[in-house]
Each structure stands twice: as structure tokens, then as C-alpha cells.
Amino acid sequence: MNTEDEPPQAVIELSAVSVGHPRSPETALLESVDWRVMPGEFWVVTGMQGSGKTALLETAAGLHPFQTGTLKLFGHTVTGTEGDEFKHQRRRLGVVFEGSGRLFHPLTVAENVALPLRYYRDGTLEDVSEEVIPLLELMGLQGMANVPSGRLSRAWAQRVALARALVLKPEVLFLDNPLAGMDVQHVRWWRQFIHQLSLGHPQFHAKPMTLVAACDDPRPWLELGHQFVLAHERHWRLLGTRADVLANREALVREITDAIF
């Protein structure tokens, strides 16, 4: 059967989804979210702290239960009760969490990065070293391989978290406010590396990776993102492209863009 003419399938699809607060599930942070992310797109979700960006990313990744609506990942409906049968789909997603990336501090950099491979293959660090070492080299982490992650600065910990998220070579990468607190040099590295992923990095399938970045400050992502969204007062606002945002004269949008663009 020839599928070349079939339209591409959304990798993430939320229909009328209400996202609950992680510590108070009955409280909605975002309501009635309708969102389709297509392969190779780069979405930037911005908003004030506490607006629900993190909960939204974790919901879209299938990590956070939602109140109402429907979530599909790679065409499969997520109910939260899939168990092991959903392992294959989860392997296609990578997540870089906010802060220090939720690394295991007693483990070394190499051990943290190797965790997903070891989990899915039930192997040792030595068993997966041929894949871990080149990734550490690519990301400038080879000199830290044996350093406990708890001794790293926040910026380097975030880079280790990125390596861990990429070690399975996912099709979709979620980034939760990854540039917060970084100096110019680290921000420059991240922008260049993420741009390469967006275009299609030769070490990651050589095709554009689907990216979703949540951020308090969207300025570092302006030249990279394809679509911009605002989370504000429980509402999900599609702002469009950078050009659309700059052309929008609505008072709320102007208040944001005057401050951040």
C-alpha cells in the first residue's frame, strides 16, 4: 500500500484538555486546550510563572494526568492506564525538566545519561557505553563523565539532562524553561544545538526533530521557534508565528510583546 500521499499524522494532539495543578488536581491551570503538533514543528509556549506551562508539557508527554478532554501521542489515545504496552511510545519522547533536570545526584554524569538505555535494555553501564560516550563528546561533557551530577552547576546539570533526554534518539523533545539562570555562553550553546536538532542533526535521525519549549522569557527562542503560544489566566492563546505576534495589536499581546520583544 502506497502511503506517500497520505497526510502526516500529528505527533501530539490535545482536544478540549483541561490541565490540573500537580499538587491540587482538582484545580485547573489551563482549560479547553486544543493543540496539534505536527512532525518537525518547533513550538514555544510562554507565560508567567504559575501559568501552567510545566503541567502542560508533562501532560502532553503523558506524564501528568489531565482533568478532561483527549490526548493522543503518535495517534494513540492516552488514558493513563496503558502500563508497559505504552513503553514504545514513551521511548519516542524526550523531556528536559526545569531546574537541574531532575538528575540523580549521587550518580555520575555518565550514569545519569545511560539510565534510559539501561532501563529499556536491562543492561549495565558497560553494555551501553558505546552509545553514551559519543553523546557525551558531542555535548562537551566527556571531561565530566565520572563526576557526580550533584557537584555540577545548574547550567551543566541542564546539559546533562539534555543528553539523557536524547540518548534514546527521540522523535519529540520537550524542554521546560531550560535556559533559566544561564549565562550568555551557555545560552549560545543551547541555541546552536537546538537549532541543529530543529534542522535535522546527523546523530539524531538526520531529520527535523519535533520540539516544544516552555519558557518564561521567549526572547532566546524568537529566531528558532515556528509557532508561539501564550498561557494566561487558564487560557491557551495561539499567537502564531513571530511575525504574527509582532503584528498583533491586541492589548494583552502588546503588553507582553512590548516587554519581551
Given for the second form:
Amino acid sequence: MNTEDEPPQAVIELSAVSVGHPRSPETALLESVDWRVMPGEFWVVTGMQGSGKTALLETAAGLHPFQTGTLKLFGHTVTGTEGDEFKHQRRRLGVVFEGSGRLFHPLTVAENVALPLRYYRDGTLEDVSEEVIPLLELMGLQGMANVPSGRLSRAWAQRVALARALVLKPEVLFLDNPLAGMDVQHVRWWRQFIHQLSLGHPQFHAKPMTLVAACDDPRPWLELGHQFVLAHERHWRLLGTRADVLANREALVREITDAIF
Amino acid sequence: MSRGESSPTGRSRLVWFRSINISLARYVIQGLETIQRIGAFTLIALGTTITKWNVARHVVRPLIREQIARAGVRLLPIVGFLGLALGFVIVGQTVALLSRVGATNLTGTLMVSAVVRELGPLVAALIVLARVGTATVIELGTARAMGEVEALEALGIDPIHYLVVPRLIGMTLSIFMLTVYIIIVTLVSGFGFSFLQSVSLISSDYFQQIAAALRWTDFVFLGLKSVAYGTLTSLIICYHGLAQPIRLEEVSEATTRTVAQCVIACVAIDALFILVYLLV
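Next block: the form predicted in complex with the partner chain, after the form predicted alone:
What follows is the whole complex; the chain from before opens it.
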């Protein structure tokens, strides 16, 4: 059998999933989500605040239980009762959380970034420094390595969270509203870096990384994203490519994409 | 229907009794549910401690050392002070009384019963609870409220292994070691105070009385009791900080709830050991 004829396997597959509220999973924020994310794709999930974007990302990453439907990560069905085997699959996913990136505050920047490597390799900070230092340099964080993470501004904390998510060289990266509240310099840096990841960064397998970004404001992502999705009033709707989004005359889509403050 | 029930006063009494019964039943059910949840959390935490004993040792063992320093070494001054005070109080209250009735030969026995069997482990557990336990609930509750637990899960790191196991082992060992220290300091300071009181008690007699009063079971039960205190209090602390979704504004309430439940748990363990002492 020729393997080239086989259709590529979806890295994330949600079928009729009901996405619950993180604090009360029985309250559905989004219903009947059918979503297939293929390797190398860059999806942008947009919608108003409270529409369930964060819950969708965390559910797709296997971090939240869901009421109905099925979730498959790399072809493995996630039931919520997985053991260490699922944890191995989870290492193939990176998550950058909204806000200050949910860094571990007792730790410094370098310790935060090194923690996943140290945990899996059972090593000291020195043991993993050969991989951590180049990553910190790539992120422009080398001067902050010994700074306690609690002292960082939100924008720099987000960058540390990105470094921590990338240190295990994941195949899929979830970004939850990463540009919220950032100045133009940081936004520019993020857009360039994410674009490099989307094309295939030499430090991360040199092949296009699968990316899923949630955002309140999709405009900075319009030129980067491959597929766009709208979460609104408990519904999940595919908007299509950038051209489809720009051509969409629906009032809500126009309000989100053409917003003038 | 009796006359008492049909009168307004009788009816209001009935309503009062019913409401009291309902409230009591609710408290009992809530208490049983809490015990069940803490029991399940205990099994998970102990299971993780055993199955992941050799996992990520270079990450987890420094955390255990940090917890021992925090809940044990740094509490030595306060434990020393309380040991001194405890020795003064017990001997001050009892030796003078015993000497009046010519029973100073019971001083050692009294110290063993009061300090070794009862107060030593209890005071050590309560000091750790007050100085470190409350801070730990706030620390873990804040971490949970800020989503750091999900961040650990997202990295494939078991939060129980990373956050609970070091605290469980660290606090348990600390309470055990502080118990030993507080007993030694109390016994020595007790003798010092009796000496200051001019009680006719020479040091060799005092320590011989203590040695004679001590049984091998005291050492076994002392170890078991302090380990039980440490295990249960650290698990209750971690349960309230971590095991359930919590908002920042709920952290203070979780802390007070933790203190109350830890004190109840310590008293329950103490009662259990008193029964065992009586049976052995």
C-alpha cells in the first residue's frame, strides 16, 4: 500500500463537542463543534469576549472535560481518564495562556522555561542549559534569565510563556489572545515570530508548526492565518480563508474585522 | 395531636427542632462528603508519591528539601521557645503541687504522659499549621485561581507530583522532627524550672523517672502519631488549595476552613491514639 495515498491524519479532531465553561463544565459555551486541524495549518479563532474561545482552546488541548462529542489528539481519543500515555501525547502540544502566561511565580525566567525539560529528563538547570539558553536568546530574554517571573511586565511574561511552551518543541501550538494589551514593538515581534513558526522555524523541526490562535481582534492575524473561525452565541462557525473573511459582508464579521474605535 | 403541639408556642418549638435537625443533618452530610473527597485525594496523593518516587528526582527532591527548610528548620526558634514555655508551665503547675503531697517521684511520669504522648506531637503539628499551613493554602489556592495548575497540566507535568508530593513529604518529616525537638526542649526546660523552684529533684532522678515511664510503645506511637498528623494536615492543606476550582476571593475562606478541619483531624487522631494507648 502506498502511504502517499493515505490522507494526512488530523492532529486535532473535535466531533460534535459541547465546550463547557471552565468552572462549570455543564454550562455549554459552544455547542456541536466539528473541527479538524491538519498538520501545518494556522487557525485563528475570533469572537467577542466571553464567547468561549479560551474554553475551546483548552478543550481542544485536552485540558478541560467536555459534556458531549469526541476529541482526538494525534489520532488518540481523549476520554479524560488517560494515564501517562496521554501525557506523552500532550507534550506534542504547547499552550500559551492569556494574560501573564500563567508562569510559575516562585521561579525565575530561566527556571520557568527549563522546568518541562528538567521534569522529563530528570536533570538540573545546568543539564538543560544548552537548550534553554539558545531559546532565551531567540526570544530576546537572555538578559532576564535570572529575573523572578513575578516581576515581569505582561508582554515579557507572555514571551516567557511562549518560550516555555516551545521548549519541548511541540508540533501544535495554542495561543490564547497573545497580543492583548501589548505595545506595537511586541506585536511586531510576535507576528514575525509566529509567521516564522508557521513557515517552519529551523529551531523547531524546520517544518510548518500547526498553530491555533484565539483573539478578540483578528486584524493582526489576517495576513498570517490560513483559516478563520467565529465563536458567537454558543455557535462555532467557519469563516474560511482571509479572502473569505474580507469578502464576508455579515454585520458581526465586519464589526470585528473593520473595527474603528 | 397533643395540646403542646397545637398551641403557637408548641408549633414554634416544633419548627425550631425541625430546623435544628435539618441543619445538623446538612452539617453531617457535608462533613461526610468532605471526608470522602479528602479520602479520595489522599489515595491519589499517596499513590502518586509511591508510583512516581523515582520520577523527576532532580526537580522534586529540591522542592522537598525546600519544604523541610520552610516547615522544619525555620520553625526551630519558635519550637524552642514554645518548648521552654511548655516545660515551665507544666513543671510550674505540677511539681510544686506534687512536692506538697510528697509525690515528686511522679514528675517524670507526668512529663512523659503530658509531653511525649500528648502535647509534643500536637503542638508541633499546630505550629506547622499556623506558620506554614495557612501560607501554603494561600499559595496553592492562588496558583489554582491563577490557572498555574492548568499550565502544569498543559506541560504534561502532574500537579499532584509537582505541588503536593513535596509538601506532603516535607511537612510530614518536619512535624516528626519538630516533635522530637519540642519534647527534648520541654523535658530539659521542665527540669531547669524545677531546679529554679528549689524542688528537691535531682537531675539523675528526674531523667531516670522519665526513662522508667517511657515504654517501647511510646516511641512507636510517637512516630506514628506525628507522621499521621503531618500526613493528614498536609493533605487537607493541599486539598483545599488545589483539589477544587477556586477563585481568588475564595482563598481566604478556604484558609480558615483548612485550619478548622486540620484541628478537628488532629483531635480525632489524638482520640484514636488515646484509645490505642488504653488497649495496649
